[in-house]
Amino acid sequence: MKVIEKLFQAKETRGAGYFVLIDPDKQDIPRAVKMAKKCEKADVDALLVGGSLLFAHYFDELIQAIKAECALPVIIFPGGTRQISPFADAILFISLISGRNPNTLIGEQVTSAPIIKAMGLEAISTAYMFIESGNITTAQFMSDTRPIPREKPDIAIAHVLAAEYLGMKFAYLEAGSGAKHSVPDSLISTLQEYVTIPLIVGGGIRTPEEARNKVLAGASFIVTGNVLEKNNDSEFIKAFAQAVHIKD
C-alpha cells in the first residue's frame, strides 16, 4: 500500500491523522530514534523528517537509523533539494503557492523531481501556504515570501482552490515553526466549504485541546513539532493523538 493510502485511510477510519515532525538540526540521531519510538507507541500516524535549514550532515543516517528501530511510514518534509533521501517512505512534493517566489513554486520542483524518480520515492503533490501567525519564522524568511493575513479568508481559499484544480493531494497550512498564533479554527471551517482536498494544519499548536479543536473545524491532518521537543513525554504525545482521533 502506498503511504498516501495509508494517511487516507487513516483520516477515515480514525477522523483525522496525527503526524509528528522531526528536525534534524534540533535532535540528533539517538534523540531522533528515541522520539520516534514514543510515537509508535503513542499511536501517531506517520512521521515528518526536514526543516528549514540543514546544518545537520547526517540526513540519510538519521532516516535510516529511524526506519530499523519505528515501523511507522517517515516522510520528508523538505526545506530545500538537499533533503532527500531513498530511505524515506514518501516525500511532500511541496509547491509554496501562497507566496510569489518561482524558486518555490516550480524552481526547486524541477531541480529535485529529477533525483526523486531516481530514488523510487513517493511523492505527494502538497501546496503549502504560509498563513499569519504573529511573528515572521524561520520558513518565511528563508523563502522570502509573505503569508496569507489571518483575517483574510477569502485570500485562502482562492488559493486552496487554484490548488485542488491544479490536482494536488493536500492543502498543508503552515503558521510556522514556534508560531505565536497557530491558524485559526474559523478559516479552516470557512476553507472546508469550498474544497474536498484534504487540510495539512501545523505550527503554533501547543495543547491537545487545540489539536482536536482544529479537526473538529476541519482539519484532515495535525503537525505538532516545537511543542514535542519541549515535551516529549510519552502520555504527552498520546494525548495528542486521542485528540487528534476523533472516532477511536
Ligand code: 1GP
Second form
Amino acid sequence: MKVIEKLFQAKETRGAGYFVLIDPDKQDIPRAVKMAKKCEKADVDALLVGGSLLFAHYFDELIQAIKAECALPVIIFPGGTRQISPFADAILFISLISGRNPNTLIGEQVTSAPIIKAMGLEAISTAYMFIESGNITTAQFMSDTRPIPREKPDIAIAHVLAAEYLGMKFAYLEAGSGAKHSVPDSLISTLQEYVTIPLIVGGGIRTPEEARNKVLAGASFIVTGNVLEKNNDSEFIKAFAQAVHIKD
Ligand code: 1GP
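Shown: the form predicted alone; wanted: the form predicted together with this ligand:
Every chain and every other molecule in the complex is listed next, the one we just looked at coming first.
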C-alpha cells in the first residue's frame, strides 16, 4: 500500500492522524531511534524527518537506523534538496505557496524531482503555507518569505483553494517549529469549509488538548516536534496520539 493511502486510511478510521517530526539537528541517531520506537508503541501514524537547516551529516544513516527498528512510515519533510534519501518511504513534495520566492515555489522541486524519480521515492504533493505565529521562524527566515497574517482568513482561503485547484494532495498549515502561537483553531475551521483536501497542522503545539482542539476544528493531521524533544515520555506521546485519534 502506498504511504498516501495509509495516511488517508488513518484519517478515515481514527478521525485524524498524528505525525511526530524528528529533526536530525536536534536528535542524534540513537536518540532518534529510541524516539521512533516509542512513537510506534504509542500509536503514532507516521514519522516526519527533516529540518529547516540541516547541520547534521547523517541524514541517510538516521533514516536507515529508524527503518531498521521501527515499522512506521518514514516521510521526509525536507528543508531543502539535501534532504532526500532512498531509505525513506515517501517525501512530502512541498511547494511553499504562501511565499513568492520562485526557488521555494518551483526551483527546488525541479532540482529534486529527477533525484526522487531515480530513488523511486513516493512523492506526496503538498501545499506548504506559513501562518504568522508571533515570531520569525527559522523556516520563514531561510525561505526569505513572509507568512500569511493570522487575522486575515481571506488570504489563507485563497491559498488553500489554489492548492486544491492545482491538484495538491494536502495543505500543510505551518506556524513554524517552536512557534509562539500555533495555527488558530478558528482559521482551521474556516479553511476546512472551503476545501476537501486534508489539512496538516503543525508548529508550536504543546499539549494534547491543543492538538485535539485543532482536530475538532477540522485538522486531518497534527504534527509535533519540539514538545517531544523536551519530554519524550511514552505516556506523553500516547496522550497526544489519543487526543488526535478522536474516533478511537
Ligand atoms: C511541524 O514545524 C513543526 O510543522 C513542528 O513544530 O517543533 O513547534 O512542534 P514544533
